[in-house]
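Next up: just one chain, as structure tokens, the form predicted alone.
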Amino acid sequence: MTTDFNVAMSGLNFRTPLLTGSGTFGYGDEFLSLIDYAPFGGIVTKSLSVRPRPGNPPPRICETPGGGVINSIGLANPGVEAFLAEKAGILPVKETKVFLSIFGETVEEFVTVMSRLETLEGISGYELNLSCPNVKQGGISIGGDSSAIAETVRECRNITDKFIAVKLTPHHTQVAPLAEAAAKNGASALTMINTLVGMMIDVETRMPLLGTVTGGYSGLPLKPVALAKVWQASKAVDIPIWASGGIVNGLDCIEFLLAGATGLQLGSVLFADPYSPGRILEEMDDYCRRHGVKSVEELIGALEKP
């Protein structure tokens, strides 16, 4: 490849802009024997909470026409103490940068989880999940309230000097106040966007296809929504944006870079094709060679207006 894929974000250098979306890559260990980590600049783990969460009742996932997926996993995880005791050693910190996703139903829970995770060596930072739509409490209420976002980010920033990405909800038309609240209180980056709320029905049985009826809608159909949110957020704040939603090929990545993203999270595409990161980088490299682009950083925010 001839393109320089290195990107700098809030004091960290990433060998490529590709990351994994939280909840789509486990804790990274499952893929060690399957794929080359070289295409990734970093991974974001599945979310961790104070207490263990069994998750939602099955069925938990279904596909939709057009390349979409709806999930209702319910943030299942072993809890921070069990994670530290049983799983912390499996994190692939030697292969790539690792960012731990944190979820809490209160500011205090975010603080508790991060305080415990600060004992780990080798991790690069965190992603605060403030906007998960498939639970009844917690993220969606915090993520839609600029004052709650400000307090959560501020309290977490008081604990660590590591990188903190803040994952925001797409369910508000006004992105700027939420983005500004995160940026002004210590966020290193924003993740845009989390899943939308969706549902599917089996008309023969008249039953929903998910045990919780609704869940988090992700995949290719989300790209236009995510692009708009990334562009809006990039106009509101000066910190990096991690794009998340509908990326399946290299040209999708180029679109998000032009809209203002610096990091590019792969999610649903990894379920269908775990080897997609290498292909995506090759497709990005082809675009850059055709357009005389030497470094992907040249593309960030380079959208031409009509």
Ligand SMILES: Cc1cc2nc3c(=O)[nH]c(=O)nc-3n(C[C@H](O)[C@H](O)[C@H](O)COP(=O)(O)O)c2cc1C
The other form holds:
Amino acid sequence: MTTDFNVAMSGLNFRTPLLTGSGTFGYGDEFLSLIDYAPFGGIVTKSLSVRPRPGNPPPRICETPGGGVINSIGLANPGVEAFLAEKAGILPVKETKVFLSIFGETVEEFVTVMSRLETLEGISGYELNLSCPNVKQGGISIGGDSSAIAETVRECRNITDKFIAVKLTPHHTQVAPLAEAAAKNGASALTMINTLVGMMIDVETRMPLLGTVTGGYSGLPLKPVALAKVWQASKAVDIPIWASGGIVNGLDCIEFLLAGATGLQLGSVLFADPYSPGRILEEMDDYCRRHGVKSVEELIGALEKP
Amino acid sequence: MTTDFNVAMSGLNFRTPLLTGSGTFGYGDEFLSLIDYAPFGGIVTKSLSVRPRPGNPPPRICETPGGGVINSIGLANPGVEAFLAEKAGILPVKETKVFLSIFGETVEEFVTVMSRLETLEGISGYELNLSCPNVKQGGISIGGDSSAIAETVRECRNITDKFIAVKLTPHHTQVAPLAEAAAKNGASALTMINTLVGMMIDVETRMPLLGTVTGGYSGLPLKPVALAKVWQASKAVDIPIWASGGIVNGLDCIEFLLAGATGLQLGSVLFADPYSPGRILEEMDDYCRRHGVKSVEELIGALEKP
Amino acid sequence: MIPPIAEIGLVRESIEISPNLWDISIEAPRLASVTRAGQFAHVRVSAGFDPFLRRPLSIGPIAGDVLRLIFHIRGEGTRLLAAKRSGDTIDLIGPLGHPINVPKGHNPIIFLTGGIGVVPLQILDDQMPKERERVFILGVRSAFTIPLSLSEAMQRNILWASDDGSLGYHGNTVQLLKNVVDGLSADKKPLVIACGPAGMLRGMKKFCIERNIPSLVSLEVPMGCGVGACQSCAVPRSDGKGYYLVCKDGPVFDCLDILLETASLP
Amino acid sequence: MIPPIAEIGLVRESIEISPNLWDISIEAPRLASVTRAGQFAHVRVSAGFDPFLRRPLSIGPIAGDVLRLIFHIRGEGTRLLAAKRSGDTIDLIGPLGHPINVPKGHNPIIFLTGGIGVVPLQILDDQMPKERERVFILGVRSAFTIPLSLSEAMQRNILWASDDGSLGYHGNTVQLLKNVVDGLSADKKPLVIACGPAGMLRGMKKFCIERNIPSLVSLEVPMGCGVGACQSCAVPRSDGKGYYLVCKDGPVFDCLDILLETASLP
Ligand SMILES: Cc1cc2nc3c(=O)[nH]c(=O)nc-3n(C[C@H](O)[C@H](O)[C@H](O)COP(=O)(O)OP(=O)(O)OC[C@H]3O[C@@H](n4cnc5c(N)ncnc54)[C@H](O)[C@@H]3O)c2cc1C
Ligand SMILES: Cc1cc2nc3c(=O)[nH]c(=O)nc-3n(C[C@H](O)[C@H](O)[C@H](O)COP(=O)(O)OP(=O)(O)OC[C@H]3O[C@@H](n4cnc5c(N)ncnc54)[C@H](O)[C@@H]3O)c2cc1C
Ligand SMILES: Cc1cc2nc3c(=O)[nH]c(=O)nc-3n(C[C@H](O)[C@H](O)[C@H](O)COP(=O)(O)O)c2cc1C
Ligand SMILES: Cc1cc2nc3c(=O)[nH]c(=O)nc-3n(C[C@H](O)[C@H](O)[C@H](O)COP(=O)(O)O)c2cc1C
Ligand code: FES
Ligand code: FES
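So the form predicted alone is up there; where is the form predicted in complex with the named molecule?
Let's see the whole complex now, leading with the same chain.
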């Protein structure tokens, strides 16, 4: 490959723009025997909360026609203490940059989790999940309110110098106030977007396909929504944008870069095609060669005016 | 067909639950030579505003992989006065019930348009478009604020006794406050949902596929989101729900009925398959016969608990 | 204008006349009997909804009950259409748009066509009274990519222009148009009717305005409904009063009525 | 446990052994050499992303480099898989889940299988030491819908149960299990290993608890990653401490460890 994939973001250098989407790559160890981690600029781990969360009643995953996936995991995780005791050792900090995703129902919970995680070595930063559709409190409701976002980010910034990405929901009418609230209070990047709220019904049994009725809608159908939000967010703020939503190939990545993204998260695609990171870099390289692009940084925000 | 398709809603009887989605069926005359209107319980016309709106710069429509459509019409319409002078005569009030969609940038504009339309004979009611993603002001921003919804619906209710459906955007974190604001102030029904904001880029030209960059995302990918919102809204309020989003066949309709919808809007499907209303009724009839359902009203909200 | 009708056509023949250029003959008696030059059909390409929308295609030459669609494979929709075989059915809505109304008092009528743009003008050529003087210009990339059969090409009196010089005039159609116009005697009142790539149309408009020659263009823009209901197919009016709809007001327009210069054409 | 590996298998043969029941033989030497009874493969069904997810399928009998997937067509994913033909490739991840660990000191081992549930237990039957006493119960709808070939059926010493009485015992597998257990001498310490429809598993669990017989079940639930990363495949633990993951902790569980009664099983 001849393209330069390095991207710089808020003081960190990433060897490629590729990242994982939180919750689709566990704590980073499960895929070690299957794939090479070199194509990743970094990985984002499953969201951690103060207390253990068993997660939602199953079934927790279903598909939609047209390449969609809906999940209702419900942020199942062992809680920050059990994580530190049992799982922190498995983080692939040698293989790639690691960003720990944090979830809280209140600002204090975000701060508590982060201050415990600050004790770890080798971590590059955090992603604040202000947008989970699968829990009743926190997440999506904090994430819809710019003053709650501002406070959460500010309090977290107070206790760390590391990279903080803030992940937002697409369920808002205007992205600018939310994006600005994050950017002005110390966010290093915005992750656009978490899943949409979706639902499926089996008409034969009259039952919803998920135990919680609704869940988080990801995969191909999310891409046009994510693109719009990445573009709007990149107009609203100067910090880098991490794109999340429906990326399955290299041309999807090019679209997101043109729309203004700097980081590119692979989410559900890792289930279908865990080998996608390598393939996607090759597809991007192919595009860049055909278009005389030397470095992917040239593409960021390079959308032509209509 | 042996199924009883009649549905009663807020004092009106509809011969079937099928309606059109505003903006996909013009003012109701364009399809007269092509299809039979008997399968429709009613039609909803293109949103009208106080002043004529030329609409957005083209291109105004594109497709997404997986059966999505994105439009950026921008509420092009002749304005209420020209409509009354030139188009009101063509409304198919003999063929079916007609609901006029209204769009305004302020509460006053909604009221102005409605009071002018109140002069027409044979109209069954209105749909308030509080959710257009393709205009800078009004619509989606009024539609994201429960007090603005409350005021708009209340003021409109003051000047008409007719049916008022209120159409909401999926871009909100909690549907209940918005739905209640509409229901408590006199809405006869809620229409869930208008399009998502979406975007596509041609990576070869680096140009967005729409003249306005972003547009309203409809078609198959919208269905899981619309189902979730219909279900959430039907839990939140007692007024009937009109479903809008990705309906293309009879089983989609059954899903929406089970989730709590009473009306079923056919939108983009009318472009691909204008004959769909008849086909869809047959498909619903087939399902009802297989499941011993005598009247579609039995299906409304009849989702089983998981 | 005849209101649109629905017809399930029966594919009679499907030929790849040059690479990625397909010519499908469809038995569709009702459409074949009412369609006039310049009108188009809105064609369902998939039995499902992916791709979701119909594709607008000019109705090409008609013989008896059989009409033809002649198209370039551009994306998924035209690819699916090209996969249709004799005996398959095609769901058509048409005839859509206004027939081309050739204003009286002009002569010669100059058909200026580029590539696939020849399609709507072939049927005009067939339907126009024999005695009307005409010049038929067709621009192609090369002699190997011509959008009609050899026998059809021979039938019509075509002035060829090719980018690579392998057929007729070496150069583009607008240059050839200029030569044709320059060669006309002063008493002639030519009218240009053009269909083809956006660049050709813009060049033609500029030239015709310079020479004060009236001109009509047939436009291609993305469409939703095809019947005037959705306002997807807008082109900017030159009088500043908003937009025309290609499906309802067109697809053929007087060049002076539209802002061809800034219109977004695929 | 062997970490999962990726292998592109080569389809050797694909047979519809009874209506909508397919048996695909796949050359996949690395997987074939390491897979043990009870493990499964996560199978890519489409080169694109519609349907999006892989499908989990038990790895069936292995012979040399060749493993078999035996499956019922349920929806789009298995339909696509059934369309694979000799020479096609299949993208496999495996072996996933824990091998079945048959606890010592039990005899006979009773394989209780219903329909396609026979698949993971065939390989256990093959891999278990010959001298271990076993009873192999297989329930089917009728003699016409058996999930293995006639020669395989003969090879194994199968006790049949059929809903319509056309093969073996007329009734369901749990009733037959009861008869089998009732016929055992008092010194026997049977163990049941079951795989099949949810109703059968629940009936079996109830019976085994009544008779104080230990039992293992192999579960099927919708999966995302298949490798323990996404938590999609949860089943409720009976100790109230949340959930087990079928892909990582299973797919075979001691009946007493999980809330089979309330678990949502497709
Ligand atoms: C009135 C009219 C007559 C036409 N006649 C012909 C003809 O005779 N022969 C021919 O080859 N082509 C013709 N076209 C263009 C033809 O409609 C497009 O080439 C076709 O829609 C491309 O579809 P696709 O799926 O192959 O391409 P894609 O690029 O995959 O299409 C994606 C979307 O863009 C739209 N689109 C893409 N290109 C065009 C275009 N040039 N014009 C309009 N919509 C477009 C498609 O309809 C579709 O919705 C005509 C267009 C119009 C409006
Ligand atoms: C560990 C394990 C081993 C299995 N072994 C076999 C086997 O050997 N033979 C066999 O026929 N089937 C087996 N199954 C079930 C098989 O995975 C499903 O039948 C299959 O996924 C259905 O896919 P589909 O696209 O045809 O059906 P659809 O109903 O269209 O599938 C839609 C979605 O639901 C999931 N799904 C549907 N049914 C099931 C199910 N029963 N279990 C898990 N997920 C489901 C699919 O994976 C898919 O994501 C096994 C399942 C598991 C978990
Ligand atoms: C099974 C599953 C679990 C997820 N868990 C989390 C999570 O814990 N925290 C989070 O921020 N996002 C979570 N997500 C959202 C993804 O990180 C990602 O934003 C989303 O899936 C959209 O991207 P995609 O279309 O590429 O999958 C989860 C997604 C899936 C499919
Ligand atoms: C071309 C187009 C124009 C539309 N115009 C309007 C409009 O004027 N007012 C409105 O309330 N909704 C409008 N909509 C939204 C539809 O009414 C409908 O809510 C949406 O398309 C989702 O349904 P569908 O997936 O069935 O198309 C428009 C949709 C399309 C595709
Ligand atoms: S395509 Fe719908 S108005 Fe022209
Ligand atoms: S399927 Fe992902 S954890 Fe089991």
